Amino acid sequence: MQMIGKAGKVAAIAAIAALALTACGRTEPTTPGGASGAAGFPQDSSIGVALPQKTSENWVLAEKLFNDGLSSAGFKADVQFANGGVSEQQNQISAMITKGAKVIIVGAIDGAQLGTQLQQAKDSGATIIAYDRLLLNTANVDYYVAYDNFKVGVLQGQALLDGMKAKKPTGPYNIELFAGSPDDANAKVFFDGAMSILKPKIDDGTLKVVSGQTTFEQAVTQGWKAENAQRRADTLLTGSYTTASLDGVLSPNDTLARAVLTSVKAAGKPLPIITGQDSEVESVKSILAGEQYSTINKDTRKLVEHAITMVKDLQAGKTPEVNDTKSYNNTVKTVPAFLLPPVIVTAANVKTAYVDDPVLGPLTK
């Protein structure tokens, strides 16, 4: 089934376009089964958080935002890593519903397979907040809460093209594509949004995919595993660049980006600009020592912030707040989703974009 985003973009199944945030009020309630809100429930119930496994810094990060937000919002805060897999996610969820969940917020490992379960949610009266990665193939999701990742894919399509540029005026630039894990919905969102960008310019002769490998299932990368995509990076120089030089890198996550530099730095090849995304603490200090040229930063505070709101709206039988009710359609439903905007940042502006990060901003002075 194809999707059409707000450009008018055609994707496949998990390529949603959400290019701009659209202005929306708060809508009025729905009949059950569609967008929600509740009739309200007492503050102390308990709300269920399903994470995956912990593959970034934000993932980790957002275990402890919900339990400190929720619990001093004065909820029962469940939150479960789903670090075994989609079986152990699927019986997290289970465990959630047993429980008594009154909001489940789910961050799927894959957002096609836990359908059983949030039917089972559903039924029970829950309701569902999609966390990050959109849920498909159902009826039971009621909100969506992420950064803009369409938005993200064409900010790093951007900044690769921006990074050759200035470090080469001229082209043609030969280039490699990675792509996230196939069974994570937001992957080829981010993949489509960057060869919004990068296509047109592969056509015109521009860039060059020297490998030949431009395709969303030739670049994705399982698990979001660093091991994997250096071991296919060592396979491309190997393979495409004994004597050609590679000069740009789409790279999705931070993650990934320094996977593929340790791969570069092996074969002794001078480094490329390199794309990321995550504003991870060693990829920040990479940017800032001159070799990965950027990263996205989605505070994750203030999605975990916003997610929580929800809940709160929730309990007080009010409708969550959305501002985009046309985009995010997972094959079965257009889901209401709350969208933030993502921040490329590059070395031009690494030292302001973390002025008020706990974290980051130290790293940065």
Given for the second form:
Amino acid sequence: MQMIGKAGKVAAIAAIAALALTACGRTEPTTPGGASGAAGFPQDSSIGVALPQKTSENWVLAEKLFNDGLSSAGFKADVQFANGGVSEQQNQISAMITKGAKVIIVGAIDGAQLGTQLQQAKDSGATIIAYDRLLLNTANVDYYVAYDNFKVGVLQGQALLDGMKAKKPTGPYNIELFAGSPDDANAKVFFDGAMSILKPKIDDGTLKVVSGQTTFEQAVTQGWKAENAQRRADTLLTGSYTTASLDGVLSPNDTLARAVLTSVKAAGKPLPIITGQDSEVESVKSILAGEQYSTINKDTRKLVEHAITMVKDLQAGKTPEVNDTKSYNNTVKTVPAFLLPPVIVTAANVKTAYVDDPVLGPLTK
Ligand code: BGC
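Having looked at the form predicted alone, could you now put up the form predicted in complex with beta-D-glucopyranose (BGC)?
Now the complete complex, all chains and molecules, led by this one.
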């Protein structure tokens, strides 16, 4: 998969050895004081959760779920958003260390800018869990818990193709590509996953990126901001689609998908097939209304629940369960990960996809 570095083979061998040692994937700590947090810690310890900016609904939901879940497990929950940017997040992590956090869970704004704070956290004896977004260029990250980001991109790329084909059985199809924020480690992984499906079709002429903007750098949306995607969509429409029709748009998430649709509507053009991610309320409504084509269901409740299970294991001196020890190399180490499977949602399954969801369930009945 993506991000398998030089360490990939070594990690794979280690993974096989680890599996041989345990039937359920859970190993007993072997390195006291090491990544396993072998000694455990008091139940009422402080647990830091450093969240990024509120760039999509999933983060807002995560805040509440972490506060409720950690508190009801007896921990002191210290959950912070860094809407002011990277330096605010750095300060928040430093403050968590000062308060004696035993575990620090980090959803990074910029996964490559926290090296100093993560070193201090490690020196203080805390265990560090990267949440949703990988922490880059550091040895000081013990675990990663996320939905499989590359798979998200693959599902988006395939949905874009399927949606366009259902509307117009034969190509060529005119498309444009949008990516997330370049400081978020996930953004390139989503894009690479989608391009693993789309690139061969661009190469064989089935897909035409009329603007010619096919690289990640050309497709990025700074800060995951809707206004940036909308502005780029406006420019693409006036620059490349005065006569050509726009059949499809790869959008990495729901916020940006709705921004692009706003731009297309303002230009008075027919709506393209467009992908998304996060199952945001407005996008699920848009799918029901036949506008946005797809989203991805990455149930935040399950992700937070697994992160809290890891904290509970560490508290008890157990090594948290992981299910992937080869995919996420952060340039310094391959981070043991627990990956959850993302699910594609279109009009075809929107009424069944969210049966267990307290908000989206009633909305899609
Ligand atoms: C998350 C996405 C989200 C994006 C913007 C990414 O790191 O994985 O679910 O849409 O950030 O908030």
